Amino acid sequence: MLTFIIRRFFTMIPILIGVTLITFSIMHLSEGDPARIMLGLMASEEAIAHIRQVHGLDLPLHIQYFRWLGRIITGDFGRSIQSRRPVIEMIRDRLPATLELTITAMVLALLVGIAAGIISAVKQYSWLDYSSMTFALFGVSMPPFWLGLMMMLIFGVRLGWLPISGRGDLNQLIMPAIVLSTAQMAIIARLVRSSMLEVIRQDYILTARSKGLAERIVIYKHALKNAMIPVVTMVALQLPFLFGGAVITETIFSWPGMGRMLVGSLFERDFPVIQGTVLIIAIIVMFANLLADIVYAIVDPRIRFD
């Protein structure tokens, strides 16, 4: 198992530093002078060469990557343009928030699209199982956008059960984690209800049956465990998505995490926490698959052994 993580852990390298090639490039790509948006647009060009000769913005592109991935090696991300504080700062500030709420809507769509997946692939054809589906049909197709904005209405506005902004307490994080849970919990079902159809009619289970062992245990110890084999996979796969979706669902329910820091960076051009953010997310997300892997090496043995 060691020699299969740090296999894994290798193969991260390269994919890293194409992530800082990206992130770097966010700059260079974009419209807008660094140089002129921390000064203002009123600042003489003399100025404005001073602070491009400070920062090394008027050196040859490569020279400023590297020397970018040097100080991102070290743990300095640069300082803001706006706020003149240090990126990292910021991004430590924010950190927690966007991971409360990510793992939350994660943990949140494993325990309710496994479920759902279970119980629409032992009822098949059941009430239940054409109600799990269509729900799941609503999940992968509502705009997270839409659903937040009618769960405020409904619940926050309307009923008033809710607050429908910031962060605190229990009752602030129920709606943001519903919502960007909304879709991931559809896809899982989904997944889980059609890999137990094929598990459940393999001969193992039938030979487990015809042993006389009670129903939760086949499909609970024999037939869940290879059923997730494939659920492992797309919950790795939809990581992006997830962090993805955070930035929307923080900007719509002022969530104050590093999706709403990055929306509000894009506005004001501010280069550095774009970058910054960016790379901390893909770092991640990184560490997650490589978490996924090491979990999908534990579901199925065989991963590890080839």
Second form
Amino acid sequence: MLTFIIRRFFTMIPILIGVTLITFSIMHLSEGDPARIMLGLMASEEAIAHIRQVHGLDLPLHIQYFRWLGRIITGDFGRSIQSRRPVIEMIRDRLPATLELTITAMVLALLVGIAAGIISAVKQYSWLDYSSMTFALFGVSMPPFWLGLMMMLIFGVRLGWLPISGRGDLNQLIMPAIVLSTAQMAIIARLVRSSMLEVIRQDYILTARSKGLAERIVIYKHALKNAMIPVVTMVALQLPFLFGGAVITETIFSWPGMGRMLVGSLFERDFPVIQGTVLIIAIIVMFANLLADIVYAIVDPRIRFD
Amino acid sequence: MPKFVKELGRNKLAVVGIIIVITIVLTAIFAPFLAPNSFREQNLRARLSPPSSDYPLGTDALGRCVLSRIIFGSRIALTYGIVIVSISAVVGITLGLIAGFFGGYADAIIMRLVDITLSFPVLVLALAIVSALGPGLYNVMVVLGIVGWSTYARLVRGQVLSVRESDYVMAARALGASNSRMILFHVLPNVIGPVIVVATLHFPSALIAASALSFLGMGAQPPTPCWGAILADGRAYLRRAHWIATFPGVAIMLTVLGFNFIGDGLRDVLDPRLRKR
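What I would like now is the form predicted together with the partner chain, since the data block earlier showed the form predicted alone; can you produce it?
Shown next: the complete complex, the earlier chain at its head.
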């Protein structure tokens, strides 16, 4: 198992290099002088020269990349052009809010999605199956920004049950977490259903049943364990979408996380903040994928010997 | 009629999906005849009016007809979907074919590129790149098209690996067929089925992503009637005029639902293991 983890860890190195290359390139994709773009047309020549010097923008690109990478490795993500604060500090302030939202949304999606998937599979073609699959179809089809606004309109503005923005109170987490989890919930429910249906047709389930085991034990002890294997992969694959969704959800509900900070910095073209946020999100996704692979190897030992 | 078309016709949800998508396509084509008003004409006296006979879905903050903007917006929505899916599919299929067919270094490099792309949330990467290139319809389509290639590449590579060793490819190789001939005439036709399913299911997610970028102000710029941007306009008037935000969202959801129905139906038809489930 340890060999598997070490091997898997080493495969991350070229990916990490690629991720930093793409993140670094973002600033250089814009036409014209990045220093002028960051400071705007009205900026003085001195200010532009200063930015150029701070970011080493007059050096050849590969030198710029290695200098930037060297700083990133030591935890120096540069300073925000707008607020002048170190980017790493800004991320440190915002990351807990984003993690709170994404983890809550994922837990919610797993709880509801797995329960709905199991019920649908066990009671196939019943009204429970039809209604949860209809909900799942709408769940994957609703744009999250629209769902967020509609929930705000109904539960915040009209009924006044829930606050429509901010963070701090548990009440304020409910709507953003539901909005962020809806699509994941639907995807998980559909996957668990089809995976369960495939598993409960296997011979070993027939054997378990013919031994006279209670249906509950057959489903929860024998079938569910194997039906969960694709769910582990799916959860890992859905993580990037969850972070993408967090950008939208945080913006709608004024949730003070990294996503909202990213959107704010886009319009200011605050490249150090954009690069820092994108890089941190990509690294979180990479490590989450590594974790998922390890969990996958634990639940399905065949993987380790591939 | 091909067998799979007949089978698709028997799938009720797929038929509903086809009807929805045809309706949207017809709406986009005949938009000038269907829209009750101009999508750009402002009537400041009627700003934020609720739905009425003159303005069936109400007006926005500039007094523009919301229904007409949604009808014309269907053109942008379909353009988004078609262009994004086409770019992703062409790039992904090409790289997937190369990786699967040639193997070796080409495969290793392409698959690492896939891993790198999959480490970024599409929306986050697209937002960052579009902000660097500058907001706009064209940039959104190109960027989302380019960042979406990895799913196709992975799928096609996997398919090619199994097709490559099949007897008919071996036979073609033995007869002296060139690599390009084998890829184009023997391998590609046999991997295209699953690609169609993925493309059909990619269309709705591409539309949602493009609408999200427009919602955040990175997509088509005013007065272009883009569904995501109309929705964003309505955000500020949620209390006074909810219809500005409500109806474009319904339009996005219906379009996405239609494509999801077709995609699910196609998958059931093309993957018999999942049938009757």
